[in-house]
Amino acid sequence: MSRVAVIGAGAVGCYYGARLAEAGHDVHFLLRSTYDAVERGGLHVESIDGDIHLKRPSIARTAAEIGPADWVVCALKATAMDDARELIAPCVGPQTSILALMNGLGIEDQFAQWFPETPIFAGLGFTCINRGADGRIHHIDYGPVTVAHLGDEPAEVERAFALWADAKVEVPTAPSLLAARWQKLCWNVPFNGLTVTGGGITTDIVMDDPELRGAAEGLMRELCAAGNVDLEAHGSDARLDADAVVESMMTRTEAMAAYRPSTMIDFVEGREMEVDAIFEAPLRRASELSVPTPLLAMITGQMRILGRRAG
């Protein structure tokens, strides 16, 4: 079993960390706002895949209290990237690997600059998870985490997969990290964006409105086009099949319970949104590659303005 440090133990970090602890790993959670609540009552996860109650989880207020780990699972919001290096560094030793369970494009490249001797992985969750009162975690629907390696080494991908072998988590593997990141954006951009620009609506409203649904599909197609040019520019043979991506994303979202994406929750609660990582980064890359993305440009501009108002 592995020693795991969960940095960014919000809804996503606590859920997947709890699943790893349930599987027998030695999991340590870096907690800030919910430390006292978890210390008093433990970590509670209410999940469609079976509830978890860790009565006495290993929790810490600082990463230095945790120390070096075999795996660092970084589940910070992309808005906390300025703090990520300082938070992760005390947990990185000679045998450490880092799994970025975060949204956005270029996240792993940043980690590789900070920790050049450390294997870097992506964890791309497709799930509906929110945090309730006193740090309780509500896992509403889905839950797979796709793992990929910065460098696309198959043996390294298998090593990341092995971490989850006994956990109640579906773990597909991706041969191309960059393709997986663009594919994840095909859900994050339309559904985080449209639920915010729609005024704080849930995913089912997007799916039931013909204009919003059409906008979601159009955004996915633009992202696939930009992603494929980016993959070609990086010398990768991987490609996104736009028709297959649209069908998969729309089918899964249609079957999903009414959901409040994390960016929408941040918007309605007046917190900083992950605008740069989810929207600005792919738009910059599309612009650099001269790929026309008018819908992406429009929703990014709207998110930029709304983000300023929230701030």
Given for the second form:
There are 2 protein chains.
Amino acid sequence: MSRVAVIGAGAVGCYYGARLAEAGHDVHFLLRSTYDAVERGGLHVESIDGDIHLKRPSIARTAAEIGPADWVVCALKATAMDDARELIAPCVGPQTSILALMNGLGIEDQFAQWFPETPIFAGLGFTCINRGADGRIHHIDYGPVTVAHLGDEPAEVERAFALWADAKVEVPTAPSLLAARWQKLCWNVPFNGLTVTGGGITTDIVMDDPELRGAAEGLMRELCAAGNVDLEAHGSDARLDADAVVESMMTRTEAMAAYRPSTMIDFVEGREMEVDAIFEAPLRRASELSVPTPLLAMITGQMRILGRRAG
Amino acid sequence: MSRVAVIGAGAVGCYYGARLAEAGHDVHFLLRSTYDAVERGGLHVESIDGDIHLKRPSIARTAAEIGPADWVVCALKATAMDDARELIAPCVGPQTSILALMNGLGIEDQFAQWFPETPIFAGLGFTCINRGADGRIHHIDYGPVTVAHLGDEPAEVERAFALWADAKVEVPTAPSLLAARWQKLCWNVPFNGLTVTGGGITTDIVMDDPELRGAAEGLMRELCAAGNVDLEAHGSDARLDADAVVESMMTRTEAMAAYRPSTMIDFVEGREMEVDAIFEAPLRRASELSVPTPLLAMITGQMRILGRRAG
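Please give the other form, namely the form predicted in complex with another copy of the chain, since only the form predicted alone has been shown so far.
Below, the chain from earlier opens the complete complex, with every other chain and molecule after it.
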């Protein structure tokens, strides 16, 4: 049993935290706006993999109340990255590992700068989870969390995998964190981007429009090209197979029906969007590496401008 | 002096019609929603090239009241193309020529199908004209109308040029109508498109954002490439010089400051946008010609979806 601190208990943090609690771990949730509601009624998760109701989860209003944990599961929005260090620090001791359940490129490098002695992991969720108006968590589809280690040490990847051994979560492991990050962008960039620039549409509208579907594929191919040059620049042997990525992402998205990506929900609700983590960061990297990514550049410009009007 | 029927008396039609009236032509305006206001107060144009106030312009509620004209200046929105034939027909006699002051690719071919005996011309305005809330016409910047003939007969082009001889309008002539159409798309596609997909922004925001500016240039280069293959397919010797087009469009747009393209105004006001004429038509043509236009495809898909929500 591990002591787990869930920092950033939005839909994703609450869902995976609840799965870890269900598996017997000692899970502590850092809550803000939902503290009172969870204190009264517990934490409700409605999931295609089985509902969870934690009647009296361990909840805290500050990270200091939680203190050092074996695992810090950081599920903050990437837009809250400026606050992440302060929020996480009280939970980080000499035995702590950090698992970043977040979107974006370069997130783990940032954690490693802040906590140089701490093993850093990525958890890349491929899942459809939204928070309902009632504060309940709705897990609609998929659910795997791909775990990877900053440094790509196989033994460390195994240790992260072991945390999830008894949890009702499928946990593939990724030998290359960087490849896994680029691969995840191959979904987030087209589908978070095109649902927002379409004015707040669901993924099925993108899939049903031949030009937007083509643009999604084009964006994936640009990201794979940039990712492969990035992997080479990092001395990694891992490579993304663009055809396989396109095939897999399209097939999975087809099966999602009318899904609302998190960034699209942020957009229609006027909240800050994860533009830097999902769009600007890969574009900067592609530009540094001189990989042409015209579609990524255009959608990044569009998201940047649309993002200025929200948040 | 020519007898001129202005069909589609929006901002552009009223402005150029007023300039022709000012030059001494017998101009008749087909009006609908603004008939009563113009009957009461006349037609007011505020223009950087000198204001015009036509106290008692010749106005009509139906084209039949106007009857056959020497010139039909058709300034309908391209979205009204389905009604154009019926609206224009009463003004077309054996001596009539049609000048299409409209956006879009293939507009003149459509007119030629409907009126096979009638000389057809394009008037491609590069201008910033909006209608004010008070029904007044505001001519803010630029104003040239490039005239071209469907068939590219130099003598015919001269005849269209002669109509404007005494008007305070700069009238360049284009030896190739098709080249002029593609060149105009090089402004409309990026600037009408990116101001809409940016959520209803002005042209200066596009110009100031490095990625959107780059996307504008990328779109122009795709359009020039498609246009040149189209010209070749039509057996025309005319070609677009992409570098020169980019340079010219960027310089002119830079000088416009915060301009609101017509499609962007349609978008923010919830009116139907000219998606087919400006986006779908060149994309279809590029696709027929197998010219890759990934940026054009993406923005066309975006505009198509955004257009479904308006209108």
